[in-house]
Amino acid sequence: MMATKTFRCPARHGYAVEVSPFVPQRLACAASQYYGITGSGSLFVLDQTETGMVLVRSWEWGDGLFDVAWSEANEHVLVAGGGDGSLQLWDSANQHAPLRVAKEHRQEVYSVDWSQTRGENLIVSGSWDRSVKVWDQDLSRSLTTLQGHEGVVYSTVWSPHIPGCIASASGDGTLRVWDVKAAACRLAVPAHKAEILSCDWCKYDQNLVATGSVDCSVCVWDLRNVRQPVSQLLGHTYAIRRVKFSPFSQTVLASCSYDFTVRFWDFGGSRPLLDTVEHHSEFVCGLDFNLHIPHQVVDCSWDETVKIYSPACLTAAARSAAS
């Protein structure tokens, strides 16, 4: 039986873990009131024990909050997007308001990433009002905005290897590869025929980037070749919400969904299916791997909890990969 730790907060439907990249047992969740539909949200700090999960701190926030990511400057700090547009800048320390909070977004910013390359400290957005935006540390006024999605953008992640680089997703059926410097659009892979929700960078490879679409499926892509997945991951039942490579293997990835479930996969394999883990009664929108203890997922879910868990199947993969 897999051991879980499990964090309920009532009447708060998850959207978004993070673990911190600096404190290995600390967790960041954002969430909201009735869906997110309306009401407010809130934002969770939260620390794992021997036995469970403790609130350090929480906040309060006037509408529902769909992405968080944490600092990778400082270790206090971590930003959020808001049904309202606005990103806020929070201080785990002290602070019982936000340190900054940016409102340029003209409908709710759906995805927030702050970049891990180093000598880089910037943030990046995605929302409904189909554009990306790039941001310094202090949310004092966007650096660029990036037009050119046709849809709403579901999902903004830095490129974990090339400085300047973004990859985002969006209800267009598109990945987009974006070049901040030039504010350009590199490349636009029509990816899905159907809204993609996901997208993430292989943490190994700069060339493979992950899709998770309403069409149910994962598509792992090599961005020299785009003409067609380098993998196809299907299984899931309904929409894929997240997709997360692991840190500590090149062809392991999650995925988490509207049919209450996470599945991990191999695409190096075979048999890319690992495990499907059912422990959620409703939608499961947050997904994130333990960065400094390795095979410990993170997610959250619209059932009003947070689980931490170390699926066998990872540490079975990692053993089969070294031997």
Contents of the next structure:
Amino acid sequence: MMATKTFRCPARHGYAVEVSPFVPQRLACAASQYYGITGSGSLFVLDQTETGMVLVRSWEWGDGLFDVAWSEANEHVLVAGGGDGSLQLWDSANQHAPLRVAKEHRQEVYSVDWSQTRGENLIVSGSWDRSVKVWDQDLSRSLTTLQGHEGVVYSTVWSPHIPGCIASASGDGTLRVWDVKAAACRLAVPAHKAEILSCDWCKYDQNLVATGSVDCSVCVWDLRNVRQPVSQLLGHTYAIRRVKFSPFSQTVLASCSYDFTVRFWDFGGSRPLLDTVEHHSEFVCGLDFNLHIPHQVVDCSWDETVKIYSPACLTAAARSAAS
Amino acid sequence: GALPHPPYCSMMETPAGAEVNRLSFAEVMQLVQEGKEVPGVTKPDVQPSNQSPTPSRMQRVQKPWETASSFLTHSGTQVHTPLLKCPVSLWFTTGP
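Can you switch from the form predicted on its own and show the form predicted in complex with its partner chain instead?
Whole complex next, starting from this chain.
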């Protein structure tokens, strides 16, 4: 198993990481000064090397940064969401400034995502102002505003299969599915009795969505039958901050938590918990699988580090899937 | 031969006042709630350039789930669902 690679960002608390859809060794990290309570934010573009990571580019923003998403159409472009309610478009080959800034949300933007579906080039944002907004790639003016959540929106994710379809998770305890073209909510699932901080779509079954909640559980939902979850994954001892489905397996997912750990699950088996990784000393907020490298994971934490590692449980899963 | 790169490389200059940034989450919250100044807080005024993005030179990379053979290999354990209502994609309008 490869050694863990660590990048230290002094005085910056990591909120989100995402691996580039184009460049296998490249990742972006959105981080904030003072845990995101006050002060500025930083956006980092990092390249992994054989033994660690090097900084390609970094920028400062006038408020905290809480999420980042790479463009699916241009390898240089990223979008980030800020504590001032803004979305900013950044260019990894341009040190000067953000390309564009869009300020419509009236409160913190906690989630940004860029659509992966071919033929679609849209950005979605979720805000503490309870709304979900859809934007084109130029971030000129929002195309649609989706209202319905009765609490802050923490997570907004495009379906990787269904164009114009978004899942969102909220402090109101619901998971919602939105039809962008109709500007309508197609489904509201009372998924948890506590706030839901994250959701993600299964990459191999268009009907499955996972949610991660303050109630310390990860649930997997079949949207065709939401009376009970397909699976309830228990083990974390504090709130789940982010969930991510594997790009390589239908039933494998990862979660990171305020309990300082990252856990890997396979809900297709009888004993779902594959592994618990305890290499952080603070809340773990960011998590992503490397799309290009089957067993590799990246995460970031309020302990001022970004880590890249290859948990043994994923290598084992990749081996058994290939056989 | 060339020396290897160090395991991590923090090329960003440590911001002024970072030495005092060992306050805990609770300490920062308390200062903010009491309306007190938090030491070393920076609030840069950053404006957009409104420039066009650097032109893309790379082709879109197929996702692992978008290749048929990958789907067969990695579809893993079948998840049985008791009710087979129509798939989610059919809830959505298609076409103009």
